[in-house]
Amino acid sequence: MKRKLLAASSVACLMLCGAAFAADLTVGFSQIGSESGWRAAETTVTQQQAKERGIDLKFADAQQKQENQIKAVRGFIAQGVDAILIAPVVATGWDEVLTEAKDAEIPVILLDRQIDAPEDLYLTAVTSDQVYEGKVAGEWLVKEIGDQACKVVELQGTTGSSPAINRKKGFEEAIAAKSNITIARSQTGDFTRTKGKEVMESFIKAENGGKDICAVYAHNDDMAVGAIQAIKEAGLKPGTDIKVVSIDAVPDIFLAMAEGEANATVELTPNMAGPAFDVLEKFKADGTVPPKWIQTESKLFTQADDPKGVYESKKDLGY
C-alpha cells in the first residue's frame, strides 16, 4: 500500500513540478509576419500553446524582413530569455546572430522553415517535409492530367525561403518524367494573396488570355486564392478551365474547393509550437537532446474530401 501511495505521490509531484517548471520559462518568438492565413494561425496556436503551458511568450513580428528578426533575436538575448523560437524569413544569413545565442547558452528552435547554418547553432527544427509537399502536389496533377498536354504556371513563395526552394523542387521532381507537363512561367508571389493575384494576372496576359494555361501551382493557398480571383476576372473558370493546386490547407481554400474553384491542397499544420515546447521542456528539465528535425504530417485534400466540412473544422483555429 505504501509503495502505491509513494508511486502516486511521485507521479503527482512530477506533473506538478513539470507544470511549475514550464511556468518559469520565458521564450522569445520571432515570427515572420502575417503574410497569410496560415501564418496567422501559426501565431495564434503558438500563443495558445504557451498559455496552456504557463510559458511567458515574448512575441516579435518581423513584417517579412530578416533584419527585423535578427534585431528581435538580439533583443531576446539581451533580455536573457530561456529559449528562442524563430520562423525564419529566409534560409541564409543566420550564423552570426545564432552564434550569439549559443554563446549566451540560449537554445534556438526553428519553426516551419529550415536554414542554411551549422546544426550546432540550433536545438532542433520543427517543420514539414517541404520537398514532399511539392511532390504530393505534383503527383496529384500528374494523375489528374494524364497524358493531356499541360502548361503549368507557378506562383513561388518568398525568394530565398526554404518553402519556396523545396516546394518547387518537389513539384519539379514529381512531373519530371511527364514530358506533356511543363512549367511555362514561374514567379514569386511572396506568399501573399494580393501578389498572387497580381502575378497571375500577368501570367494570363502572357498566355493567350489564360487559354493556354492548364494549371496553376501555388506554393501556398493565399496566393492560390488570389490567382482564383484573377482567373475569374479574366472570364475563365478556376478549377475547370485552369486547375488549381496549392499547399497549406487554410480554411479559405476549402471554401474555394466547395465552390469547385480549387482542386487540391496539401496540409501544413499550424501547430509547430506544441512539438517545440515538448522538446524544450525536456531539454531544460534533464538535458534531453531532441533530433535535429521533427517532421510534421503532410496530407492531400481534394474536392472529394468534404471541403465544406473541413472548413467548418478549421475556421476557428485563428486563420
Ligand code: GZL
Second form
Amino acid sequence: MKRKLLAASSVACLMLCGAAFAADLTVGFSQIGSESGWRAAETTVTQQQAKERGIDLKFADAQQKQENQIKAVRGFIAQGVDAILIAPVVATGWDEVLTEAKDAEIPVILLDRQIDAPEDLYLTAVTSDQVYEGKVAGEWLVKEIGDQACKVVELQGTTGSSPAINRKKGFEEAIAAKSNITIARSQTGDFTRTKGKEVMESFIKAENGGKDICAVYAHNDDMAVGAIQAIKEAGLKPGTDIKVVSIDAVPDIFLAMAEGEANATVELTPNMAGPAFDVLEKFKADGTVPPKWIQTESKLFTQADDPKGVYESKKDLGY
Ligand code: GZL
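Can you now output the form predicted in complex with this ligand? The one shown was the form predicted on its own.
So here's everything in the complex, that chain up top.
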C-alpha cells in the first residue's frame, strides 16, 4: 500500500486532505478472539466504524494467543499499513514487536486493555478505568449486603490481562473496610461462559453445595451467565440465594436480570474504535498527538434500571 504524502498548503486543503487521508488509511487490527459477547460486539463496531470512515481494515483474530497477535502485528508492519490497532490479550511481552512498529514509523493504538510497556511504544490506549469498574461492583455489593456475613467467590478474567488484574484490585479496595465480606475463592474463568460455569461448579462443590456462598463477582458477564447456569443446576436461586455482580453490560445479563437471576453489571462500551479512529485521523492529517489514555465511561446497571428495556436497546448491536 503506497503511502501518499499530501502537500497540504491551506486549511481548506488540510480539511479536504484530512478526509482524503481517512479514505486512504489502511489499518491492521489484531483482535484477541471472540471469547465473549462483549468481544464480538467490539469487533462488529470496529468494522462498522472503519466502513463509515472509508478505512481499509485488515482484521486478524488471535484465538486468545499472544503469539498470534505478535505474528499479525509483524504481518501488518510488512504490509506497510498506516496504523495498527491491538487489543492486547495480556499486559506483558509487547516491547519487542512494538519497537519494530515504532522503527517502521507505524503508530499503534491499544483497544480495551492496557500493557506494561514504555508509553512511547504506542500512540494512545482507549480503555475504561478497570480498577474503577471493580470498585463500582464492590461498592454495589457492600450496599446490598449491609452488615450480614458474606462469602464471595470470584471468577477472574484471563490471567495476566489488565482487566483481570485491575478489576480484582478495584473490588478488593471496595470491600477492604468491610470485615463481614470476604473473598473465599478466586480463580480464572478466562472471560468465557464455559469456563465460568466450570469454575463456579467447583466453587459450589467446595462450599457446602453452594449454600455457604453469598455472592459471585465475575470479571465479565459471560462468566456470570455461566455461573448462573451452575447455580441453577445446583438447585439454588441465582440473584437471591447467591447474588450475581459482573461487568460488561451485554444483552444476556439484562435477560438474566429481568428474570431476577442477576443483580448488577458495570457497563463497558464496545465502541473503542470510534475514539481511536478520531485521534488517528487527526494525527495523520495534522500531526496532533492524542493523550496517552482515552478513558471510556463505566455505568452501573441494576434490576431497578428496566433490564428488559435495556436488553431491547442492546440486542442488535453485534453482541
Ligand atoms: C475489558 C475487556 C474484557 C471484557 C471481556 O476491557 O478486555 O475482555 O470485559 C473481554 O468480556 O473478554
